[in-house]
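Below you'll find only one chain, the form predicted alone, shown as structure tokens.
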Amino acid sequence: MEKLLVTGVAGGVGTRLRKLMKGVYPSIRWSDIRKPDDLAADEEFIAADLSQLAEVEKIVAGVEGIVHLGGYSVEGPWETILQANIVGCYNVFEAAYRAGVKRVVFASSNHAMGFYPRDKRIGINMPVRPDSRYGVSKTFGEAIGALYADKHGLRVTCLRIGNVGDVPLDQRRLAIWLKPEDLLALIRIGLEHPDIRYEIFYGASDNADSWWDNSNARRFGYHPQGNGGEFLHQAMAAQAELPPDPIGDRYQGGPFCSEEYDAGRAG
């Protein structure tokens, strides 16, 4: 990849890796709606609102592979989601087709699996269950990522992010916890790993209490650094702090699957 764009570096995942991916690509273009307040000078980027395709296009222009990193990171109003999520990728795999980019790494997310119960193991292949509009944008990404692969042949990884972060801040970030250079690994195998064409890997490193299968990933070489258990007793501790949540400590996705949650009326 001699010229790659991330979008969505103003935010805390994209803080992150401008950081750790400086000097591990040639040339890489930063993009998000807003300028970061520590961008250096000699980082190059541009602004674009993700829901224009025409500013979209001119941030792709040249580059050969995308992290698409941009959106709205958190439950929201359908159409803040709708815009910012889910035309907002559409544009991104449009605009990517059209400047023939080869691969895109798409940061889809835990909760568009979210409402699997914590006691339940999933891999891959099991149906999507988000637990949220935010969740429901993540499984049209994944989808509209297999539709460019298949229909196009962009080659297309999306990364099934849990909870990035230097620590497990409670249990349920325990299973999930994604250390910074882990996610840069999946990130590199899916811009440079040469059988990718559409897969899906889950964005966790090697923790002991894992609700995911995430056999995919190690068999295109990923070898997470990180392990959850490391931080056991005070994920805990500031667990033990947080009220109780009947709904959400029993599902995958926690509170977000509690927020809004009233299936006890039905039936």
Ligand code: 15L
Given for the second form:
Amino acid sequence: MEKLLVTGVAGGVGTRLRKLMKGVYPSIRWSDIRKPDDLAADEEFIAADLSQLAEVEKIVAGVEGIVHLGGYSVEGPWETILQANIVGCYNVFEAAYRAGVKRVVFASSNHAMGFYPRDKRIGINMPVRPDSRYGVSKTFGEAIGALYADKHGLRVTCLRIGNVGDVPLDQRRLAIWLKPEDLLALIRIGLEHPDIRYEIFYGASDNADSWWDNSNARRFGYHPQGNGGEFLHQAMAAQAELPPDPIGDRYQGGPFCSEEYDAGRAG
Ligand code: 15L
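Having looked at the form predicted alone, could you now put up the form predicted together with the ligand?
Following is the full complex, with the preceding chain placed first.
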């Protein structure tokens, strides 16, 4: 990849990736709605509001590959999700197509599948079960990625990211933790592997109690280095500090499931 664009670079995941990707790819254009505070003089940054197609076309111009992290990263009001994640995601794929971009790696989320119970092991061929408007927007991103791959030949990889961080933060995150270096490995497969057409991978490290069958990623050579189980005691200690959440604790999406939950209402 001669030139890459990474959207959403000022966010939590973007900030970590910026440090890791710099050493791997020689020419990267970073973008976000706001400039990161610690941008170095030799880093290229162009601000863009993803809900504006003309702005997205500017950041996409001249790149071969895109890592699309941008958008709203948690549950939010419908209008926010609609503009940032649905219109924004359409704009990224449409601008990529118009500009002749070859590959897109889309940051989907575990919340596309959040209403599967924790005792169910799921693969990539199960129906989506989003747990929030945010989760629905990620299923939209996966679907529009499939459309641009199948109809226009864009090479698209969707990463259903668990939780990216130095350590797993609680019991749920023990199962879905993604070490930043493992995220980079998944992104590299999406940007470089010759056989990518349209693929979905789970964004998880080699966690002992994972709910996800990530054999598709392994088929493409993914060998995760992280193992959430190494942090079992500190994650369980953090869990013990959390208030009880009977609905969230039942489902993979955790608090995204219990927020606004009133399924009993319909009788
Ligand atoms: C996500 O998709 C969010 O972007 C992130 O902020 C976390 O909430 C993560 O999921 C999670 O499930 O822990």
